[in-house]
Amino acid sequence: MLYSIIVSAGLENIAREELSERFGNTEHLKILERKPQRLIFQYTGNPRELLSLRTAEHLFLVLKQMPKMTRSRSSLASLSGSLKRFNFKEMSECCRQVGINIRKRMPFRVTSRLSGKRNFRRIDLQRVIEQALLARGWYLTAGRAALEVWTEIHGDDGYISVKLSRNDMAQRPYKQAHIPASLKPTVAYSMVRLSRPHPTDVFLDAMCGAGTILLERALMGRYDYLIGGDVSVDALDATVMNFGRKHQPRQFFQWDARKLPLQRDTVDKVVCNLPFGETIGNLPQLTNLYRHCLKEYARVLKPRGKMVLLTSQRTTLNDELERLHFLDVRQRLTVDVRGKKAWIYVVRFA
């Protein structure tokens, strides 16, 4: 079967390296495609099981995918076409393995997606395949779908999906406290491969929110010790209820991240969400705040420790970086946070 999933923008090539990783020993998965926010690949074993990923916004069984798509009208027929010739019945067994069953009566709800220049609009995209399913028996239902179709025309390929996956892949069930502009999960696990967790870890998130990147951690497989810490007591307090009594050995502290009160050499893995400009409110204040915290992660850091720092004020770290001549940009990642373009670096002692 055919299968994509969704992943934020600049983390394709960690997801593809998590897919690799989860299931390339088998003979059960073939990669295809690599696509800006989109991944495509062949997998024969469960689909339940892709469901655990983590770079992962969401999963799609893929009905068809069309290559050379053209601006013309006859792009719609072609995909409706499509529909109805394609075998439902790979997809309804496909379905049933994830908990969607499809019957006669089948309530759906089509999401279109529609880029480039075109001789027909996102909505006609929509009806085209709206009407093909409507003609199967199959109804359009404005309240909750059991099935979400997708149909999408990026440059010259053309999509026909089935969503497979609920909402919270992407924004896990352990988020059960929020805060402002709380970081993602899925940037939060990416960061955290790109540390290279080792089961001896003392790990490290000195300004950890919600706790989005330390749970990641936690469950991302043994540690040593974790220790997150914050300004904000709200923010602890979310820490806290988002981790519950799990994941042990851990402990979490009020503190300002330019004054640790830890020993030096003593952390393994630093991973951070550094505040944006508008948290801060200027751009001295925030200066101030990036060099101060940069030399305190450097103190506490041990000699072949490992920095990830996520930021949308490149130049600012870039400045700060170059005073510390000690500290080696190993790695630079263009991501997408919240719709704005961000950066995750990952440092180590020169």
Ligand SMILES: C[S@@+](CC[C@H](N)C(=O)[O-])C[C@H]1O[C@@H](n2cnc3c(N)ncnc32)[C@H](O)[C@@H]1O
Contents of the next structure:
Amino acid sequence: MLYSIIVSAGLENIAREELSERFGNTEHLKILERKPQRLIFQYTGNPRELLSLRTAEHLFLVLKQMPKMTRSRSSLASLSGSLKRFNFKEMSECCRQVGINIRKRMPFRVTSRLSGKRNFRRIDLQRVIEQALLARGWYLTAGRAALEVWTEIHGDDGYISVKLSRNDMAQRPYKQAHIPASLKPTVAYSMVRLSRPHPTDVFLDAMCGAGTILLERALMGRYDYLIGGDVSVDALDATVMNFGRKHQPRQFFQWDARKLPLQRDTVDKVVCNLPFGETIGNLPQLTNLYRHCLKEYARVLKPRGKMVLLTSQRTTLNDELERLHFLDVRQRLTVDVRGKKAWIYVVRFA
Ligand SMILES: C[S@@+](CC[C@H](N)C(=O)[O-])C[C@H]1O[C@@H](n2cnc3c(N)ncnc32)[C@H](O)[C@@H]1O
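Now show me the form predicted in complex with this ligand; what you just gave was the form predicted alone.
Up next: the whole complex, starting with the chain shown before.
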């Protein structure tokens, strides 16, 4: 069966790594294509297993992938025509495995997406697919649809897919308490992955907010110790609530990350979502924060330690990293965070 996952922009390679690592050596998986925000792959196992992917926002079963879509309206006809004699048997089985029951008169809804110049509109695309499925006896509903059909045309590629994941695939049950600038768990997970977790890790997030990064690390496998801190009591309360009694040993502190009460050379990994500047109003204050907390991170980090930092303030972070010439940026990824361009830096001692 052909599947696709949708990921946040910039996380495609990390998602590919996760897929290969978790399913690649079972001979069930073959990754076919990596597109912007999308991976397409064949998988012969139970699709329910794919719902546990931690980088994915949505999981789809691809019914039809059509290359060579043109601008003209005839490409609409070929896309909808492909549904005329389509055999839905395999789709039904696949849906059943993830808990979607297929009925003869299936209530459905179509979501359409279109990019690039075309001689038709997004709504035209949606309507032809709706008509094709109505002609197969399905039942169009404006309410809660049992089946969400997605039809998309991006560049030369057309897709008709069925959504297998629920809207909460990228959410995590641990996240009960939130703070305003809280990070998406999929991005937090990706940052933790970039730190190359190891069972002996002493792991620090010195501006932990609601604890998303620390929790993603805790869930990723063994560690030696987790340390979190934040200047805000509300943020720390959220972290404590989200952790509950699980994931020991760990310790949380209310502190100023510019002056950490930790010994030098004691931490293996620092993973931190730096404030973007929305809460810290002016640039001199933000520069001061970045300068002093970077110095502290470098001080507490062991010589072979690693930092993974997220910011939207690329210039400020570049300037401050340059001042600390003993640090070396090994990797820099452009990612999308709440619709804003941001960067993940992987930093080591030079
Ligand atoms: C972008 S948020 C982190 C969000 C977090 N990754 C999450 O998912 O909830 C930045 C955090 O830095 C904290 N912060 C700002 N200045 C700080 C400082 N000087 N020391 C410690 N924490 C600070 C804020 O209180 C906020 O919780």
